[in-house]
Amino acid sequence: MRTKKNAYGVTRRQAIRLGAGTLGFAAFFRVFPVHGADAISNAKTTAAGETVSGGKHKKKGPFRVGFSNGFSGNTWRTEMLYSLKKEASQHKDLPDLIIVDGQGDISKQVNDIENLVSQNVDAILCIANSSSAVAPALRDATKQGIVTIPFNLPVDGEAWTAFIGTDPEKKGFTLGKWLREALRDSGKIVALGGLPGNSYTASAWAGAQKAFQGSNIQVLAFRDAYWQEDRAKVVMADLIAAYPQIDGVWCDGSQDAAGAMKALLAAKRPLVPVTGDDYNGLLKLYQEQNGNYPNFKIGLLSEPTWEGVVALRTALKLLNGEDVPKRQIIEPRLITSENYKDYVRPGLPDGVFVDTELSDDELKTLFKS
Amino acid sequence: MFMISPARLSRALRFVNRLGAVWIAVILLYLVSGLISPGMFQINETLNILQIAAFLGIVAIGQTLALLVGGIDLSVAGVVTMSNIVVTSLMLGQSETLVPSLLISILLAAAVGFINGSLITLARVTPLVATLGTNSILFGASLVYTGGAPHGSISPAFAVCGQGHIFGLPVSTVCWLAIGLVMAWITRQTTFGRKLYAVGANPAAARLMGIPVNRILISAYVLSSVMACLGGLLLTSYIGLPSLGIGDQFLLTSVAAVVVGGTALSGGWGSIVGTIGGAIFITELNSFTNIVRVSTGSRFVLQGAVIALSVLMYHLVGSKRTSS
């Protein structure tokens, strides 16, 4: 599973510092540019549950940190793994931040983390393989007095001190809704996903399908597309010869829309309204394209890449005896036609998950453009 | 009225043995999917069944050279992801380097398949060890090059041979019948093909013969990572772009491919006609399961239950042929 990412606005950091307990958030949208450093603090991001109090787990520095990654090899674990090292870096009582990544395999993942236990780290950063099988190794973590923190994919139960993430239901929905209304509560409609089985994907589906109920919406087909262009081409190109009219496009994930909009233009089709995130590739195909297919529409939920520096932040406020929340739900920015050109980065690779707090600079060297 | 004399249907099926019995099943699956998804009849899904199959098509060649002489290559996942890699960060969207950058991308997989060929035949691997490591030091290695974060583009003119259309056909698929016939003249009609089989059936007596079987061994290799590389040099054309998991969906489904396409897993017997008919099925299949309405579950269950039907019919279809 990939993570998915996307973008908040908060006074997270004011409620946090107030002691605001559980629900405490305030927001105030940044217009933009909305990547750069200020990604970040022009977040929105709703806390939830229960204050995790500082005072617990407060601890003279310096620190050890380790991150177990669940996997790594796409852009967005890319993007995230350098925003983390560079927070890390400007952290002086932070010397030392152990990454250890495993391999898209579960069993690593549980032995990764019970290695950085036994190396005595202070707190353990987690992007889960499995929601399930992490979950014994943290709490286990946990009782050792470790803090710890999940992001981005979430893990089962609360044996963990505090999570960063979004809520992938909450965004399906909000991406079926804006799908619904682009489509005026008609129409035909064909969906992508990521990996079979992925939690993401079918949390992301059952929300969707929630904002679809009592509209005209008919869900042709739904189909995992791997969160690959390639993948999503073909897949499409399969439903756009069984199915002569295809009205919209629901994607959790901007490569499936990507690979079906390019699908849509080998077989000569109009393009239509299609959902996703922030990927580089789709904002630049709609740039170019939005001109010559008036019904071609954008709604896209992002996933921040800067998820891991929210996480560290929350790990060294813990261990510095401060309070934070139990969860910290970020509330990613609907990115539209309107408001696209705050979002698009038409000097760099497609691959580019475009809400970071990274600069254009920064992202030509990540990615040697 | 036309009548089928029995005389009539017995030579139809001769020839259609001879042919390979998976052209069967590629031709009961299209009408049966027909049937239940009128879809798969129109033509142009049977051109778009055709021009993604040249990806696996053309991968699934090299993979039956590989079955052929008695092993097998599952580095060809990692071979299709490094191309894919090379190709666009060295092409970077300019004609200028269209040439280059594709021969590096092949040479580059040459010497895969060399060091392939010679961990098995020299250092003594087990070829599915052997490739399975070449496989993840691949992966490893596109991830290092690329730093996990890929760049570049391929040249509008290589677009055209994933992407476009010549005499109503995808070029593609040209592509991979004209990379098919050769491989299957070289095969059949050469005495490197002959030495491949006699390798694969029985490598002791093929050194007592005095055939090399080591070089034999490792052109097989050689031409398996090649066509793994022209296979993904195909599908980044169709797409454009880089993409680090782009090969992996090859690592199972070439096998599939030559099995269904009557290739022997233990080598010595099969050809690349029938690979071809493989290549075919196998697209078929996975666009009929696109196009259905089944759930996620359903679909896998459905694809592996016709894949063992289709080789379990191919065991007793072909049990009676006497040539490949």
Second form
Amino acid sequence: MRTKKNAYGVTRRQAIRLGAGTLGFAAFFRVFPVHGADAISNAKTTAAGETVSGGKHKKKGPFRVGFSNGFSGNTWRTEMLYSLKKEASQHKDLPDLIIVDGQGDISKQVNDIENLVSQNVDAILCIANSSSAVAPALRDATKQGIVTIPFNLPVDGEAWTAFIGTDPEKKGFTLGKWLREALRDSGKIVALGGLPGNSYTASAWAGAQKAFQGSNIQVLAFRDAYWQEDRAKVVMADLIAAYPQIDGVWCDGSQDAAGAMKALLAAKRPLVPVTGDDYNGLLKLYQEQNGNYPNFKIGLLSEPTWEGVVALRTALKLLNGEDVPKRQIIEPRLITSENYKDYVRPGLPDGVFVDTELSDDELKTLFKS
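Alternate state requested, the form predicted on its own (shown: the form predicted in complex with its partner chain):
A lone chain is what you will see next.
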């Protein structure tokens, strides 16, 4: 009996796998918020490392792909998941996308990956909670002939098939350099990162510290804020109480940055230079408040929510016998006080990340209250 498909070419089985609400897409075209361009094809991406042979991984479809998400506790993950599910629904040779959530627990994520292997998936996509903890599990999966594609957060070693993402250490260095220049080489700062022990923050913060070398920048404290605005606001409130002078805030994510700035506002303290990424909530806050605080400046580097789309396409290329680079390093978009108007989306919710291939209608639907 022939399986019936809906208007998007997706079987009922796939719809169940992808979850309720996944198929309510307004449109299947990619629009970058600023100029209506294709965010993925127009992005600058550098191929690094050896070429991975597609012939070695070629299989006959249909394919089963698993995605181990380290956690799903912020809107970047929400947007990324939507883009990934949308992409999966457009591939006729992919009836099964199996998504598991590590819920921020390193041990659970390792078990999730092992369970995906036991389900005989052809490929595993992964955003790692811990770069070291998941490495053995991905290595074992790779040895069994499974295509393994970590993305967004790096994984130790090279015992995986291919990686997609930005360079966190380079980003951290660039953000640190920007903050150093904004403070004119001197000042007291605090730093906020993501999940405790995650590889992205560790690499980015190492890069930032290199950028501070030789300056009179004094780091008062570093705290984990889980890339969650409300949590960052609480963390920052404690830092404000502890330190009477804070001249700048280094963050690797703008959800942390927005929470930190709102904590300063609540404490009736002036807003200061801050770093982060392309979170609309911070961009809107800057638009609202920059006229009131002359020292309030932003230096942001985007973290594209479409990385999962590229990861899935890469996995399917390999399974179809195409060669791919070992690493695809995405060059992030630089957003500053000078060009933020090209990126801020006043008509969209705070939770939106603006380096996206999703349309305004999709984003409004995704983040509607």
